[in-house]
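One chain comes next, on its own, written out as structure tokens in the form predicted alone.
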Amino acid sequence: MPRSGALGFGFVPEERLGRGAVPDMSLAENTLLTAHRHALARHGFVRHGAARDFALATIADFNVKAGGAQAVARSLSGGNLQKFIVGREIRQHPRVLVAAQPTWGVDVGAAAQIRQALLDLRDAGVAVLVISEELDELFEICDRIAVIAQGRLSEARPRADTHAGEIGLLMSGSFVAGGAHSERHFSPAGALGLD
């Protein structure tokens, strides 16, 4: 069975340290978590130079402030580690990218850079699913917005046809209580943006 990466799937998890990156591994080593298919390993052996080069290119492309490819993940600020993780996934040219809370806990500059990277990816024809509780972020990035509340998924609404107040009501579960005809069962609560 092909791996998700071979299918063109990228994922930015909500938790940076522990899921997006191994805290005590270097950035070069952390590239191997998802970018292993980019000739970073051959015949079961890690190509350390290729992993270093991939990490350095990600650092440069996404303006990550780090002490180089050998810097351990936990030594980076939250925003810089998030930019590295987002960059690592985008540099693999996914066809589908799922980003959970992509700008949570990062400064304004890093958040703007991450949002722009997601918009650029969308504009390049990549399907981007953003999972976020930040309504401003969803309205900036997404073409359509759906809500998960009480284990149910609302109908996706075009961004231009809705507003934050309506999405807020949906997040309270109003579509579940009202018996919305277009819902699916999921968990937990939050809003989704679809590019």
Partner chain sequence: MRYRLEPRPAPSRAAGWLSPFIAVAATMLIGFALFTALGKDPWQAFHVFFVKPVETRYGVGELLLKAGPLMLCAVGLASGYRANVWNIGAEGQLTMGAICGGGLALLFHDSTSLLLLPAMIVAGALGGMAWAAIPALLRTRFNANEILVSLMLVYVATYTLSLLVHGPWRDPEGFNFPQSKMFEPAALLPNLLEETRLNVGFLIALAAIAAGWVFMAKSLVGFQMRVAGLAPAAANYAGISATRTIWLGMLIGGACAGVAGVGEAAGPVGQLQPSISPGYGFAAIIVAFVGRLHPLGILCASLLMSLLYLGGESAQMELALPSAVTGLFQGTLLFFLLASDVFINFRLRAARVPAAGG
Contents of the next structure:
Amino acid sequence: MPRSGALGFGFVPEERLGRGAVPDMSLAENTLLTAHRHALARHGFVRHGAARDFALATIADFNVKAGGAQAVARSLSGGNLQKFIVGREIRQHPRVLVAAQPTWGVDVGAAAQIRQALLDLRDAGVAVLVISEELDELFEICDRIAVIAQGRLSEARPRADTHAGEIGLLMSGSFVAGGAHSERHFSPAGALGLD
Amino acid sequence: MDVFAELLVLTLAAGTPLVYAALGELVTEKSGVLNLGVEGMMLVGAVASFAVAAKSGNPWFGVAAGIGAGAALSLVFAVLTLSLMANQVATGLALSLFGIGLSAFVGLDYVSVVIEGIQPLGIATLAGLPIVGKIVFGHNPLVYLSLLLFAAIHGFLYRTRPGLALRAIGESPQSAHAIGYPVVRIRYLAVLFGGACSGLAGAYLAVAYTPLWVEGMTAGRGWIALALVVFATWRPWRVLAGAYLFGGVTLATFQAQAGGVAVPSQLLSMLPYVATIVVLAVISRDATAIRLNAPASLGRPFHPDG
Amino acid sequence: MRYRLEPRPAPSRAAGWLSPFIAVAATMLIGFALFTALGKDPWQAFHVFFVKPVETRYGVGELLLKAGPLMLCAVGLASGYRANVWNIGAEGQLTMGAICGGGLALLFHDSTSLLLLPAMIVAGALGGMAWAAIPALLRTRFNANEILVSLMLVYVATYTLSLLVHGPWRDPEGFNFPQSKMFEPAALLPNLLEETRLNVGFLIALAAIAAGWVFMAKSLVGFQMRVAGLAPAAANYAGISATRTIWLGMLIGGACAGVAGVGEAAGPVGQLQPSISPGYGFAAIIVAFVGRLHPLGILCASLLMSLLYLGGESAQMELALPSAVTGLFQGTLLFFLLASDVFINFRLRAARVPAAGG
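Which structure goes with the form predicted together with the partner chain, now that we have seen the form predicted alone?
Let's see the whole complex now, leading with the same chain.
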């Protein structure tokens, strides 16, 4: 997806350490991973000062507890690194943001902060797609919820018109023709939330 | 038919160093450790065996020394990669470079020394039998030993519990550790076994096949052995077949040169290396087969604390 | 008291800097023991090995002359190693560079054009790149291990050179020695320092170090290659192409080694002969690691490695020690470096509870 970033597409991957961030690189360098299009590189050369400033701004905006922009990614706690990654993507002003399991294994405080950040982004008119298996989380932040089960995508339900029981039923594959018991190969169910 | 028997004997003789080195590396890699130092261990095994054979007058003492020297060098690799978590690729390269330097240094006094090498089995009456005699009884004792080693390794890996443990560790050291296998200790043993086999491969070259000492005499056979393990997709039978195939290629180049074929000798000498590249590309092309057969943890360090 | 290794929360920078010095010191200790064991006075041997070669102006010139190709090869290899592209065939790429550059010199043997030398350097770089392109292609198209392919190609390149100087490129007036004609002045690198053999090839090597530093530290592509080496999944997430990384890592290494090959043929050797380098391509692997894959570190490490070559020659003449001792020291140095590198990611802790039966 080399040009996806340039088109205004942001992505928070499921795996923080190793995919969303390079464990042995500093936060400033990890900023460059996806944000280099945003004036952090010029004529093919990295502007290290600008990258550091970007990282420091992310740390400040999202209240990341880290030993500065030069701290290596793996020295951060899971929640703080996740805040940094979400912040890094949000601060690039995407038009679409996909967040996979954005609060997996993150402490309660950081999780609340990340959810609020996603809501703020929605309010700013950005399309946000959250992929999660935590129904509580989806009901907290989503406007519409759809389910993938047995390789099929259900239609999206407005949050106000549905409840956890119905989504749970959808996750068992009830909307797929032939029902839950005719499945020939297992595929994990999951829910998508559309802000 | 006599010519055929002769060629078969020579092919086995040329393939045997590859059998030893590649089988040893196979066992090491099955435990999840990639040791790129085969070339270095072979050279050190070769020079140690030659030196001891020359001093003692008994080539079998030389073989023992070669095995010991290969194992000793692999112990250095094991300490660095298994206890000190050093990068396996870099350490293996270091082992090869070190072995090349060490063997050249030690071997200087032995460059034009002549020794009595290990002779083919002298079961004169049996070897004299038509056709079968030569094919069955005409080999060097170390060639028979390599076949025994093959059978032993095959049996060990697929018929015994320790063999199963070794393979399990190569697939997932974390799980093996969790169910109580001593991962590091077994990897140590696998590396040492690989080193001993490489040393034996070098010893075979120096005290049986040639028998003499020349600087860098393994001529890349250690690297070809590494490639063979990949060709064989980590299966002993295929290692054996591949080793004899390459023995045949090497032999063909010698024969062509000796027979005065009107092709420059350098082109013929390139042949084993070019063949290695081609076969490696053809086999590796099936990425799924490589991924399914390669030990899953190959080359990755393991530390009990993560 | 038992000690155990404990992972550090973050890699130690200090340990990274210290490790090469620890390795050099440990190698010196081994050298001390070795010289003593061989019945030489170790202090005198050290003097012969490390001081004597650079006591004269000529000696300093030789030091820099040998450091040049090591620097070139190592800086090229390092940019690949940072990206986990294991090109260990620099020796073959160097040989191919010498063949292509030297071939041009033989083709235009009587030329006095000022363009000949630059053309040779370009030809050498292209030759090295072509040789490195084979493992890159086989790796990206067929998934073939680049370590083994690049190494096999060393042998093929060496035999190719041997074939050429034994056959079509042999000097007809060379008393049947397997050597080409000597190059004419227009095909030789101009001398840089009087009373030495040092030539402008050294400046090319320094330029490569500078360019390597800019590339690795400042360029976006250099950064992305480092990401690919440290965390392939993160590189994939960031849209960094693995194929491009392999190609770049291989081609940069090949180009640098190829130029080093021309530098040897058009420099101290002055012709093509079966052996064009005393293993610079392999020694450069050690230089790259001892130099921490960093251009400035490589600059220092190549001077050290060059001194090891000179020391070996000097020890051969003065102490009747075999020059093969150089290879021994090179390997030992790399071992100690890898061993002391453990402290970058781990620290030693005394275990509180003595392990039973351990």
